[in-house]
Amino acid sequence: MPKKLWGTRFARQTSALTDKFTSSIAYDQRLAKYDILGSIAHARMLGRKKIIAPKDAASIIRGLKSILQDVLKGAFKYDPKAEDIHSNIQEVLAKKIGKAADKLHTARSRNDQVALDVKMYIREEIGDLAELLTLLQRAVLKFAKSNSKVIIPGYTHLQVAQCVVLTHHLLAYVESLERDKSRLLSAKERSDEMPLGACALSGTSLPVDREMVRKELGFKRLTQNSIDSVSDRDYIVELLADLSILSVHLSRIAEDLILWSTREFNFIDIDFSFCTGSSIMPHKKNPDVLELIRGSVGKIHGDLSSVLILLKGLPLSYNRDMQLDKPPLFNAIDTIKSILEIFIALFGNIVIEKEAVLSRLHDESLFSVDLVEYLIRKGLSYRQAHDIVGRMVRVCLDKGRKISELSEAELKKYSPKFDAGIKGFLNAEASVNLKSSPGGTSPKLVKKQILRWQKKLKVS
């Protein structure tokens, strides 16, 4: 059994059941790199300030660098019986360099050590997530640009509403992903505070140089309150909240693509490499990958809830419950990264079923708002125009007729403001061209959106 960092206080060994229940090495081993980097900076500071002998500090740093190489190469053997990653690394360091290893934990507690490790981990992971979000935005933008002439029926309440340029719909994804990225980077900024030196909860009487450690580890600021330094987990909660919002956006994208791939919609065909079949129905081509993305979102929301519930009743400062904040954090990050990677590849493997989409644009109810706005431009109030077009659409639907089939005389029965000229914009292309308000779906405005995103995302 590895030696515990706190073992001398106890008159006898802890139960094997206790050891198994309290161990976190199975999941916190992924913090090994950050734990070692933090320890190197800490040891260098201890030596520089002569809190420990410089030669011992040098020996510790050499030993830690050797262990770090093993970790980075995947050659480090984690001890499943270790209490946590901190104890595991300490034990291996002692075997490498001997008694000098015992001085590494000077002016430090596992409380501020783990806070440091997690913040360093989060800082790196947010950078990776932001890069994946940019790659997904670029993949969506490329797909949108290649289908910039396609017009689709837009939906509200999952009912046919108005025509929109497909690219306009796709760029809505890019907009929401940009907000997600902004939230993540903002969370990274708030978490960029170095907690090491807070020790257990009250700081230390030893002449440590926290500023030196901060600079070496690349943090922007020092934490200002030692109690808050070890009890704060806002940076985990905020990241999980941001990932929960992001996951909702990803789930909605998945739902759009699932609907569009059905025979009922038939807007898109998803490559076989992102679908599966049925064990009983030979004809099936199921969008299972997208369905699993949609389902995985529940796990991420559960991860956020579990940490919030974990923290809500804890008194200041550190409590062992907080050990359990890491599995949900790791799970949420892993899940989101997998989903983003899938989407990046998937958007390069979608084909638009242009003929099927075009056939859906023959529904002239798509142009009812255009008729209303035509009458408004002729001087009618919104309410008058809405009522007139409503009656006309109702009669046409009841009699199975199209508005474009009505004679000018029939049109004038609904309003003398109508003339045969309205038939010129009872088509999808004319309809989208009319939507010229800023942010609208007219092709000219959509082209400007594309150019703006190409510049922002640095793509040609």
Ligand code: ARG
The other form holds:
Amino acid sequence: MPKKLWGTRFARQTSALTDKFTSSIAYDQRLAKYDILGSIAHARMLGRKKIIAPKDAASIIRGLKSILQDVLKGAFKYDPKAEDIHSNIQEVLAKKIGKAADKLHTARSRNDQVALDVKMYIREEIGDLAELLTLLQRAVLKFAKSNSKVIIPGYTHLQVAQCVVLTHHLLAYVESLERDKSRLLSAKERSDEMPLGACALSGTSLPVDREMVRKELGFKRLTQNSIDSVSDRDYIVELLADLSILSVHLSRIAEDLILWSTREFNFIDIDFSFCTGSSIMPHKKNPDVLELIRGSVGKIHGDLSSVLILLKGLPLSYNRDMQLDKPPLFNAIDTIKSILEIFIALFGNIVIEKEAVLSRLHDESLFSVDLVEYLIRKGLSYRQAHDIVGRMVRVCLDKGRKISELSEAELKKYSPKFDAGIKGFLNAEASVNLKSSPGGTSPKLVKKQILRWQKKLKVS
Ligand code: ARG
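Switching conditions: you have the form predicted on its own, so give me the form predicted in complex with the ligand.
Below is the entire complex, every chain and molecule, led by the chain shown above.
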């Protein structure tokens, strides 16, 4: 059993059950790198301020650097019996450099230490997540560009609505992912405060230089209240909330693609390499990757709830409950990263079923609003125009006729404002060309949007 950081005060050994139950080493190992970097900065400061002998500081730093090498190489042997990663590294350091190691924990508590480690971890992860989001945006953009001529029926209420350019639909994904990225980066900015020096909760009587540690670790600011420094977990909650929103976006994209890949829609074909089959039905090619993406949202929202509920009833400041913020945090980050990775690859493995999509564009209900707007341009009120077109649609549907086949005389019965010219825009191209309001689906505007995103995402 490794030596406890607090063992001397205890009259008896803790039960093996307690040790096992309270240990976090099984899941906080991934903080090792940050723990060591934080300790190096702390030791350097202690030496510089002569709080410990500079030669002890130097020896601690040397020892920590060599442990860091092992960690980075994957050669560090985690002790499954350690209480947590902080104790584990302390113990290994003591074995490596002897007595000087005992001075590392001067003017520090695991309470400010763990806050620091997690903040450093999150900072790095947010950088990775932002990069993955950019890669996904680029993959969507590439797919959009290579299908830039395709027009699809757009849906509201999952009922056929109006024609839209496929690229326009895909760029809607890119917009939402951009908001996700900016939310993550702003969470990073808000959490960019260095907590070390808060110690257990009240600060320390020793002459620490928090500013020096802040600079070495590259934080923007210092935390301003030692109690808040060890109590605050907003940076975890905020990240999980941002990941929850992101996961909803990813799930909605997945759902679009699942629908589009059904035989009923038949808008897209997803390559075999990203589908799976059925053990009983030989004909099946199922979009399981997308379904698992959609299904993962529950896990991530569960992680957010889990941390919120964990914190809700806690008095300030540090409570051991807080140790349990790590599994949900790590799970959410790992899950989102694996979703982003596979989504990026999947977008390169979809083809548009152009013929099938084209065949859906003959549905004239797609153009009903174009007819309404035509009449409005001719001076009718919106209500009159809507009534007239509504009647046309109903009669045509009842009689199995098409508006484009009505004679001019028949058209004029609905409104004298109609003439045969309207038939010119009862097609998908004309329909999308008409949508020229800023942000609309006209191909000209969509092309500009592509250029805007190419510039923003640095792709050519
Ligand atoms: N493993 C603990 C955690 O993750 C570290 C802090 C423990 N602090 C303490 N006073 N027991 O929160």
